[in-house]
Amino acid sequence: MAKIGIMSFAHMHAYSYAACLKELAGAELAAVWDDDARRGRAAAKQFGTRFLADMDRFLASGLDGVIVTSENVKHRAMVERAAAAGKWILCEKPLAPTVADAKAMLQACKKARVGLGTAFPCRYSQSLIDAREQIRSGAFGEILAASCTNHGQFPGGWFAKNELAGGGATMDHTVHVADVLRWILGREFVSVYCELGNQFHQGAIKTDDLGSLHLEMEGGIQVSHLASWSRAKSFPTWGDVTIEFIGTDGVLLVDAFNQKLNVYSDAAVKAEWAYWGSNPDLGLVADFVRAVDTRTEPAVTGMDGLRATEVTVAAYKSARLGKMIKI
C-alpha cells in the first residue's frame, strides 16, 4: 500500500488527486500538509485523513510519497524538501514557472535519488491517447502542422498574481499543450512568438488571461496555439484542449473533453456538461502510485515538465521583447 501526502491544497487539482487516492486500492491518502492551516485541516477532514501542520513532521511520517499542489512558485522549494527526505514527487504543472528553478528540482531529485513527475493528465485522455497511436501508425502521412487551443475559466485568487503564478493564462495553459504536442509528434519545440493580452478581465487582473503563441518545432511542424481565461462563470464546463493536426494524408481534429451529457440543472440555475470519458486525473495518479511501489520515474517526467517551462518562459520573453525566440 502506497502511503501519498499531499503538500498544500492552493490548487484546484489537488482535491481530484485526493478523490483518485481514495479510489485506488492499491494507495493510501496518508497525510496533508498546507501553509495555510484552515485549508488544510478542512482537505484532511473531508477526504478522512489526517493533517499535519509541520513540514519536517509531515515528511518523516512514514510517506512513500507526495503529491505538490501548491502556488507555482512554492514548488521548487517544496520538492526539494520532498527529496531530501526521500520522497517521489509528483509536482503540479507548470513545473516550476523558470526555468531556472525546474533545473533546481530535477538536480534536487536526481541528487536524492528519487522520482519526480509532473503531472500533465491530459497524456491519460483517451482521445489524446488514440490522436497519438493513428498519427504514430502513419495513419495521416507527415504531420506539418497543427492548430490548438486551451481555453478556461479564470480560476481566480492567486492565480492572477505573478508573485504567486509566475505568469497569467499562458503560463496556466501552454504547458499542456506543449507537453502533448512533444509526446503525440516526439519533436521538440525550437522557436515561439507570443502575443499577449488582457481583454476579458481588464482592469480586474494584472496579468495575461490571452495569449496568442506561434511555434516551430523540429523538422518544420508549425504550430498555433491560443491560451485564455476566457468562458464566463456561465459557462457550462471549465474549458477545453482541442488540437488540429494537418497532415500531408489527412487532418485530424481531436477535443480531447467533448465526451459530454447536457445537464439542466436548476440548482445551479444553467446548464452544465458532465464528462462521461475515462478519467485523466486517476491515470495520472495511478502511474504515480506505480512508480513509487516500483521504485522508478513517473510516465510523465520531471524533465518533460523543464521541456514545457523552457517554452512557456520563451513565449513571455518573446511577448516582452517582440519577436521570434529560440528556445
Given for the second form:
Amino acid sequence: MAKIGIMSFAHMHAYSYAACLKELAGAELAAVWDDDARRGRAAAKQFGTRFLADMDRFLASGLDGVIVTSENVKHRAMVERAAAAGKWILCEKPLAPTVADAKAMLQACKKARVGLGTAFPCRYSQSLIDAREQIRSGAFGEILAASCTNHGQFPGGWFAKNELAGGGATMDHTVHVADVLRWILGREFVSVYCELGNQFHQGAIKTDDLGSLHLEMEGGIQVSHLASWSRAKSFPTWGDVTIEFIGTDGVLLVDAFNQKLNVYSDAAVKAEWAYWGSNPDLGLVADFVRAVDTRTEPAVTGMDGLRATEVTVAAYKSARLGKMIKI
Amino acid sequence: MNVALIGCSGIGRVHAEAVVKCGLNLAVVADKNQAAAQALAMDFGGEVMTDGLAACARADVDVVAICTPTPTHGLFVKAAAKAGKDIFCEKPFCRTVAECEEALAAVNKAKVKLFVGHVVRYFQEFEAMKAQIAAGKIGQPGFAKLYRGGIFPQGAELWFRDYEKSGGVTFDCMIHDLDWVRYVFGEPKRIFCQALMKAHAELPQDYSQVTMRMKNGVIATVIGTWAHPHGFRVKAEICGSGGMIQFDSHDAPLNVQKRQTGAGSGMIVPSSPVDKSPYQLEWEDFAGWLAGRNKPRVTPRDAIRAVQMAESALKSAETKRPVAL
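Next up, the form predicted together with its partner chain in place of the form predicted on its own?
The next block holds the full complex; its first chain is the one shown before.
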C-alpha cells in the first residue's frame, strides 16, 4: 500500500487527486500538509485522513510519496524539501513558473534519487490517447499543423496574482497542450510568438487572461494555441482542451472533454454540461502510485514539465519583446 | 438595369442568382470558357460572350459584375470604369494593394461606383453577432476567434492552386474574416500569420493561423483551412468582460448528405436557409447605392484595407514576424 501525502490544497486539482487516491485500491491518502492550516485541516477531514501542520513532521510520517498542489511559485521549495526527505513526487502543473525553478527541482530530485512527475492528466484522456494512436499509426500521414485551445473560466484567487502564480492564463493554460503536442507528435518546440492581454478582467486583475500563441515545432509544424480565462461565468462548463490536427492524409479534431449531457436545471438557472467520460486524473494518479511502488520514474516526468515551462516562459518573453522567440 | 457578369464558374453562379433575384437584368454572361457561360445562361438568361473586355464595353450594359480569378480583377475593373460602368467586384478586390489603388484611381477618374463583395458583412449570423455585441450582451469585447474553410476549392482551371495568383486560403478565404473583424472592432494594429501553402498534384493543402491585435486592444485569432478532405465549416466566438457568443455552422436547421460520386465533391459554401441569401442582400445594398437610396456597407477603401491585411498576413508568414498595419 503506497502511502501518499498531499502538500497544500491551494490548487483545486488537489481535491480531485485526493478523491483518486481514495478510489485506488493500492494507495492510501496518509496525510495532508498545508501552509494554510485551516484549508488543510478541512481537506484532511473531508478525505478522512490526518492533517500535520509541521512540514518536517509530515515528511517524516512514513510517506512513500507526495503530491504537491500548492501555488505555482511555492512548488520549488516544497519539491526540494520532499526530495531531500526521499519522497517520490508528483507536482502540479506548471512544474514551475520559471525555467530556473524547474531545473533546480529536477536537479534536487536527481540528487536525492527520487522520481519526479508532472501532473499532465491529458496524457490519460482517452480521446487524446486515441488521437495519438491514430496519428502514430501513420493513417493521417505527416502532421503539418495544429490549432489548439485550452480555455477556462476565471479561477480567481492566487491564480490571478503574479507573485503566487508567476503569470496569468497563459501560465495556467499553455503547458497542458504543449505537453500533449510533444507527446503525440514526438517533436520539440523551437519558437513562439505570443499576443498577450488582460482582455476580460480589466481592473480586477493585473495578470493576463488571454494568450494567443503561434508556435513552431521541429520539422516546421505550425501550431497556434489559445490559452485563456475567457469562458463566461454563465458558460455551461469549466472550459476545454481542443486540438485540430492537419495531416497530409486527413484531419483530426479532438475536443477532449466533449462527452457531456446538456443539463437544464431551474435550480442552476444556466445550462450545464455534465461530463460523463473517463476521468484522466485517475490514470495520472494511478501511474504515480505505480512509480512510487516500483521506485521508478512517473510516465510524465519532471523533464516534460520543464519542457512545457520553457514554452510558457518563451511566450511571455515574446509578448514582452513583440517578436518570435527561439525556445 | 443591365448587368454583364464576367466569370461564370463557382461564385459567378451565386452572383447570377442574386442579380436575378433582386430584379436586375442579367443581360450578358461572359467567360473565356464558353461552356461555362452557356451553362449559366441556360439557368439565369443572358447573352453568352467569351470576351470579358468586350462585355465591359457594351453600350447596353450598365453594371459589370466581375467574378473572375483575383489576378484579373484589376484589368476588368479598369476596363469597366473606362467604359463608364458601375462595378461589382468579387472579393478580394485585387491581389495587391498597388493593383487596388490603380483600379480605384480608374474608378474615381471615371466617376463610377465600385462595390467589392465582402459578403460576410451580410451573413445573418454575423450581423446577429454584431448586434449582440452592440447591445452589450457580452460586456466589453476582448477576444474574437473566427474559423472558416474546408476542402481546397476547385476554381476554373484550378487557379486557386497557384498560390501566387490566389494567395491561398489566407488571401482568398480568410480575407472575409479579416474584413469582418475590422468592421466590428475597428482598425488593426499588427498581424501575425503562419500559413502552410502546400502544393500537391491531387489535392493541395493550405491552413492559415493568424492573430491580430486591434487598435482598441482586442485580440482576434483567425483560422482558415483549405486542408480538410471535404466539407465547409464556419465557427465564430466572441468573448467579453460579461459573456461570450458562439456560432457554429454545424448547428443548422437543415442538414443534407448527398451520395458521393466517383468524381468527388467540390467546395460547397453552406448557407443556412434564410428568406434572402446574403448574396442577394449585398446586391440589394449595391443596387440601392446605384439608385441613390443608400450608402453601401462596403466601401472601396474597406476592400483595399482588407487586401492590405491579407497581404500583410502573407508577409508575416514569410518573414515569421508580426507586421504592423
